[in-house]
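Take a look at this single chain, the form predicted on its own, given in structure tokens.
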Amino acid sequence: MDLNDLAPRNGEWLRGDGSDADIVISSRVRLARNLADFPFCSRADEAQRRDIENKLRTSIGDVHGDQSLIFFDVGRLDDLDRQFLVERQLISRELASGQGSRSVAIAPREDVSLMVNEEDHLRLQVLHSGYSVRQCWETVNKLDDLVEERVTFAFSEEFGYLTACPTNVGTGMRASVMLHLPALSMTKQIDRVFRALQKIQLAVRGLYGEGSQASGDFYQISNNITLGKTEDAIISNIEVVVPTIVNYERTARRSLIKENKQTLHDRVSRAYGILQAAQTISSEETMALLSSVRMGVNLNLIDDVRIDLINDLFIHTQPAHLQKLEGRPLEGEDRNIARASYLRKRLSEIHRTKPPTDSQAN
């Protein structure tokens, strides 16, 4: 695998199907373990996180069975392959601009990938599209049991799995989701959405993460603690609250359509034509521009767009995948001027291939 092939296509978490998948963009299940012989990644010098690399790269090879997983030495990878590895949700921001050995073993589907030498020694990560969370958990579970069968991870009987963070001491566990709530952002009930989460100890997050910001009204949202909970009262936890959430941005989208339909129409219209015909755009608006969109393809206020091209557009006109697709660096100015005329290229296709109608065919 070549990170520039992986640059034309969609990740996993925006192939755009699934359950639910018109609001829960992707489905994330992430295990953090250290190995018992070794000193935490910040305690570690170097010399020890390079025998921390080459005894997981030997153990978790084959792993994923039929999928073998690839390599990348991201230590020695330079910045713009880094940022698109962070793009494609396949290393964390940590891992990007960390020091020292660490690498990623990642599955040609994009589904898996394993980040060495983060914050913790190893972190297993299962990622699917649409609402899938408890087959997330399942999977990375059996990832996890055939990696415990070759090394020893550092297990207390009182606290569980021990990790660099005390907040992720117990079973490890990050189970997320990512969902896109334009509608509550438009209906002013975002807010009061999120501070219900946060008494129930559920974490809400931007698109990449910790310490992110939202973007394009994308929201990660997570369990917050893990010592004293199973893996399944996690779980649980989060299938309690998303549907909730989802009815709720499902109740405000047929409220703005009922209430307003016209003023929604054109806003979704606008935002089109915008990307449709700008010559210079940033790709803070391209995401606030393609949310709207979205929003009213689902909505069906837009009928010759379909989810999954609006989905590459989000990722593809990211800063390190667009300069992956022009096969060059670009700064400033220039990568928005060149952000907009992939979005025009892109879009124009629609109407070159869209059947023509009866009259057109006469």
Contents of the next structure:
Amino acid sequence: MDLNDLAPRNGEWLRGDGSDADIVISSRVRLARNLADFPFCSRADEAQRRDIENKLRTSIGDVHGDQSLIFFDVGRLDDLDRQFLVERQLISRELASGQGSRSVAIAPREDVSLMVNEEDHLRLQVLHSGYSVRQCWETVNKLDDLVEERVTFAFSEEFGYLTACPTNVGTGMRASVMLHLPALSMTKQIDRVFRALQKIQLAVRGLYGEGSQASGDFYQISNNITLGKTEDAIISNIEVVVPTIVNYERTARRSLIKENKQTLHDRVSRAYGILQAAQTISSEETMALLSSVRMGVNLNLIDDVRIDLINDLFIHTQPAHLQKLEGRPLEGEDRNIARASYLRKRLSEIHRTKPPTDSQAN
Amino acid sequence: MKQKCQVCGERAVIHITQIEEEGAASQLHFCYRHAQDYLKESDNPSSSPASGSSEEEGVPETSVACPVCGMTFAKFRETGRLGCPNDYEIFRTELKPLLENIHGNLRHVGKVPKRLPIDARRQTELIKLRQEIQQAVAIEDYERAALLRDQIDSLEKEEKRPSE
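Same protein, different form: I have the form predicted on its own, so give me the form predicted in complex with the partner chain.
After this comes the whole thing, all chains and molecules, with the earlier chain placed first.
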């Protein structure tokens, strides 16, 4: 498989199905693990990093049963390819911008990614569309068991799985759910939700994790605590909270419709109009407008565009995806012009062709 | 958003967005005291008094280095990353308040690997030998490097045997 083959597809995290898919975009669980007989990555020289890579590569090569994993030597990929993998949520920004030997193994369906030599020797990630955080945990737990049959991980009875950063020690687990919360953002209720989440030790981050902005009204909710709680308790904590937030968002949408339908409809339609007509447009503006349109489609305020097309556009208008789809490097203003032209093309197609039948609908 | 100081785990009051070389931004969070330390250090990286002032209270602990990976607690406070699994033992006294702050707990209750490290001493010995080989190669002492490589190989073989 070549990275260019992935570009036209929309990846697992924006596939747009699963339960509550209008609000819950995707679920993810990752585990941090380290080999017991090597120093952590920051203290390992290049020769050791290569040893770690070889050792893990042979151990994870065949753990994924039905579909074989594809390896990418991240250090050898060019900037565009690295950025592309970040946009698809297959590698972290840290792995993309890191130094020295590092790699990622990806399942063809893009629901599994195993990062080697990131902050820890091994980061196992399972990502599913929609709300399925427990299922993600079950899958990643099995993968972890299989790798564990082949290597010995650093573990102490007292502190659990030992990680390079003490914020991950214990279970080494970060479980997260990505939510699309345009109505809560619009009505400024979002800060109150966040304050409530912090009280129960959950963190809120933007689209691309730590330190990123909440672009497109996408928010990631994840556990802060990894030590002194079982994996099951961490998942349960998230499972208690997500339906509540989903309900808040639905309530906010309903009251917007009830009290301000004209204003809301106007906002959504203008966003749709700009996306269909703009001649140059930034990534940020695109995300904001697509967010409005996505909500509009979910509320039946726009009826001629399908939700999976909007999901597609979220990812295809990101800088690296756009350049791959256009097949040429694009900088600054050229990129904004290409983005606008890509949006016009995709959004005009819906009036000319019938939507493909049906497997991807709903 | 309530963040914790990345050095001591106290509530962070100063948040710094640092622009790296390739234009990527990283977020740093500090309590008042460690923010001052950080800013002093990044202003004049060559002067040592700045880092000295932050360690006045913890002199004995911070000077200890991990015999396996060479990490010191001062270095950990600077980078926020530990050097090897053995650091959790060596810096246990210093780490405990920090872990308590981050997690509110000090004891793991989650998953236990089916295969526990059989002999932690052997694992740390391996890390140590690997660090030594790194140094030997750096000073081009290839004879010593070869000797160390043999030791590593035989320890690795022992490592595999009991699990099969």
